[in-house]
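Shown here is one chain on its own, the form predicted on its own, set out as structure tokens.
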Amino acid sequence: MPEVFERMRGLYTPCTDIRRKIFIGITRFVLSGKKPEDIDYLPFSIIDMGKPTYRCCSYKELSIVRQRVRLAFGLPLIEERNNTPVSAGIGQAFTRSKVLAAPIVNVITAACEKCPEDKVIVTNMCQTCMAHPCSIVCPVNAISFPEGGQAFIDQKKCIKCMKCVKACPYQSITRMVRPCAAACGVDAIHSDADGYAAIDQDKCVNCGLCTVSCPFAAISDKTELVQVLHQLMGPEESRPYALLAPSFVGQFGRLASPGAIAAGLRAVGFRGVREVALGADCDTILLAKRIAERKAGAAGIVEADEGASAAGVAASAPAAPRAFLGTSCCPSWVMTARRHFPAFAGNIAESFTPMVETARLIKEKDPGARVVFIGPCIAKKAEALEPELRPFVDHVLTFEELAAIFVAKDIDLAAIGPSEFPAEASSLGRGYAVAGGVAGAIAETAEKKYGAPPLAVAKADTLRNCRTMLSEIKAGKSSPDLVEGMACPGGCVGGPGTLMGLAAAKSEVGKFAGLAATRLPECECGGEE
């Protein structure tokens, strides 16, 4: 059920409210100058006491916002029902350096309404009809009439069949599956001994979906926004870089244009601002040249068997098995796919990232610069932490989080005057945004710039409908090239770091795209980790 997600994106809710005033919050308090001490006054510029807005009673507002405010500042869940202070430690997060580890995606168990994991039920609207065509369509006679009243569903009985869902004129039956795990492709998430959900890390995959999908808010990841405050505000020459996903065209609102958010970044102070979107040129270099080679190696041996054949010879070697390339920028999907398709681990490419290539490019030059990657992914948060990459990328924030950044510096982006933006990328490169765009990138620039055949593509978003790709993949139902997953419904717009609906980002990325100088990436670079 990915479409839980997409009922809530787009919307501004009381959720999305409270995450907002957090970060904005966090933000104020770091560049006033606050000392650690001085922590357990933040949540009262957050809420107020006297009169809950978000939850029963003030009293667990703010014990979740303290917890949350913990989070936010990159540091281990405390919660208050450990009998532990919230605040304690947190001066170790008062600090340039990295601060972040696993687990990034956290339960606040305070939050939690121990929602129904999952389950078919009768709603009020129930008219005890004569008909009772529910029960007749039920295979395992789950369903009973108690006293000849409204329906009633034995749940240790109840398949989730569905067809007495479909079945009933009144449409008074339905599923309620707890939107958390509807949002999690890989089944990460249950319930524990108490009913609360709960995480099995060892399943996560960091895509952080579920982190928007909760009604309570009751799930959030850390953050880095303390850590990247404290770099902003230390010396000019020791200032990051900020590097700007793909994704990053009108999260900021329509009238903020791609040269005023770059402004923007470097008026907070940014040393240096580069599109992500130059790094995915590099990985469509990459890719598109190695699929290319296979094809045409593939061709040579099925030539050299024909031959061979036609002249009755026996063959030397059989031919190949057809082998598809699997793309490799999303690293929810790589993990997916690794995990649960294992036969296909090898299939997966194992370039860098259009992150770490862009970060890689900036090393290069200058070794001792720091850089923040700034994108729709609370995944590459935890991509960073990867041993091979940390020399690479130092921190890693969201949209939104940058967006507090901007409303606490009292950066009006829209008033910003005519700016330029750094463009360096191909229209293919900053296609990589939207689903598909990865894939098609690799196979026009592989077609045209290296002469390959047209090839086949299988694409996927959503980690469910991936691991339904891969499935029919396996069963031989699908023999596709090049194969493209990506975690967040519709590509990176629909990230859970995103500020915009997914229609409207589609198509700011698309017009940006369009206003790249080449259409093919013309860079040479491209890493192997």
The other form holds:
Amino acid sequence: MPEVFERMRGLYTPCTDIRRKIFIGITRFVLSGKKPEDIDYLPFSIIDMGKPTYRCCSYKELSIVRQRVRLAFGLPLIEERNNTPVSAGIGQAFTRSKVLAAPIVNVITAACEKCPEDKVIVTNMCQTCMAHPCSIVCPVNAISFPEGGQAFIDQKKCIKCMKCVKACPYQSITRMVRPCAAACGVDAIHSDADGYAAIDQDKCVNCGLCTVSCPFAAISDKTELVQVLHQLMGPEESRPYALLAPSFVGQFGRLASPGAIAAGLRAVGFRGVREVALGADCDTILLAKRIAERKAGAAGIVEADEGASAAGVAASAPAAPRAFLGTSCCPSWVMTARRHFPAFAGNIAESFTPMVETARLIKEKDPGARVVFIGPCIAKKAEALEPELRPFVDHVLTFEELAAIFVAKDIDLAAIGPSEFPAEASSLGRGYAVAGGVAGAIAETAEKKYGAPPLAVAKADTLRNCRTMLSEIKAGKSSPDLVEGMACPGGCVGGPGTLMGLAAAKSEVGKFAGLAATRLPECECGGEE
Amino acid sequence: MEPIKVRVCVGTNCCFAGGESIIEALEDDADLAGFVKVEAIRCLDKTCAGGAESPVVTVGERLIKRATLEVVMEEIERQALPLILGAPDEEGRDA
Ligand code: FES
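Next up, can you give the form predicted in complex with its partner chain of this protein, since the form predicted on its own came first?
Full assembly next; the chain just shown is listed first.
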């Protein structure tokens, strides 16, 4: 069975539809110069009152859409019971500055259908068969046949061992898991007192996979669309640069070439466009050097890493941490590794992510510049809130949010003729978008540029697999030199903010990497920290 | 038999409204290979009306606005069945 977030992937469902309609709706709203208080009318242009499409009645749809609009403005949800208008405090969203604040990922309680958390259930397909292997294999005697009818599972006894599920000749027994919780690789989703899904924000690492896995679209992230629009509408000199994450290629349709995407960004008001693969090159060089030195016996680096986090590690460190180097570009992976494996915290590189490195390149040359990162990633929204990173990245958008700006501004990327995309980054840097690409780039650079011997690489995508990988390293089952973790299935190309199917996206990224001027990185900053 | 031409607009408006997932699904559907020819096209003379009518798909001669995969597949089936089974008789029954 594919993972829960793979099952709906690539389908245009009513959940996709409502999300995109809201993005387009608020973009048009802002572009047309409407006043903040007019926002109370906006939900009515998105849903059809009197014609409920998804829920029991229009009033429920209305209250859900109100919450979606709030989040899209970058504002907190409104307290349902207080009957607060959508417009409460909305004025503060009409700014070029940052209004986004944690939590990034939110449950819209009115939209949550309280699906069962995790239950093994007998479906109607049960034939009450003579063999009834289900009750025979059940180790806790949880299955009975009340009044000689269909099998019944006593939930108090059931331990979810799945033996009955496998034994039933009719496949009539199934395990039903809440999709949001199943998608969460760090077990951050539980139920509140009323049975609605609730996110434990201390556990959440903002990967955002729950937002695309809930079949009722009840979980949503906040956006910075409105603030970015204000920057784009501002005076020429304060317009932002667009930083395109390496996974951008092909995201806006097969006829929208990288050059056309860059031209489209300039057409909607961005001052310039740089690819984040450039910052990826900085990271590759930094880590390749470090790992090559380490391999050459310069053990100083290992100690420096451990020293940096010694305070947090000392108490829980069981044995000496293995000397692997962990990649640092995926913030959800970094948070997961540090929280769940404190003994390994020092192994994860302390370097800035490619997003921050690229922003730094721009701001070094032009200190007043504003920078908007555009990517597949929800975790980047949280990363950019970190106090020490705030000066570098002003705002974060997803590809989906950007596409809404193109539509609202009537920019057809497919109609933009052939246009150049400057070949700045290396082919390995462009490959960061696909799982395996980061470790691959570091290993190849370490070997070819810095003379390291062949490296042992371990890699995993999805946080559950990342955790398994780290458990195995901890248990001594493997001892890699280099470890890559990615929260999203398939890497960044599988992120929640993407628009394109996984296979097509991977192949587009590969083609674009092939067009780079060099294979190995030649970063401008020379790998300085 | 001539394959049925299915043209899917992948202009920005149509892509964003689901055109891309329609074309990907049609291309990935092995059952359609042979009797359907899928083609990605640019904005059809603003048929999309700024996205309000997106996505736009044509199946044979028929133009479908606000297309969904279900509707497109239904239309393909409607046009393909007589080709496969022979023309229906007067009462519209399949031959
Ligand atoms: S973008 Fe498809 S018809 Fe205009």
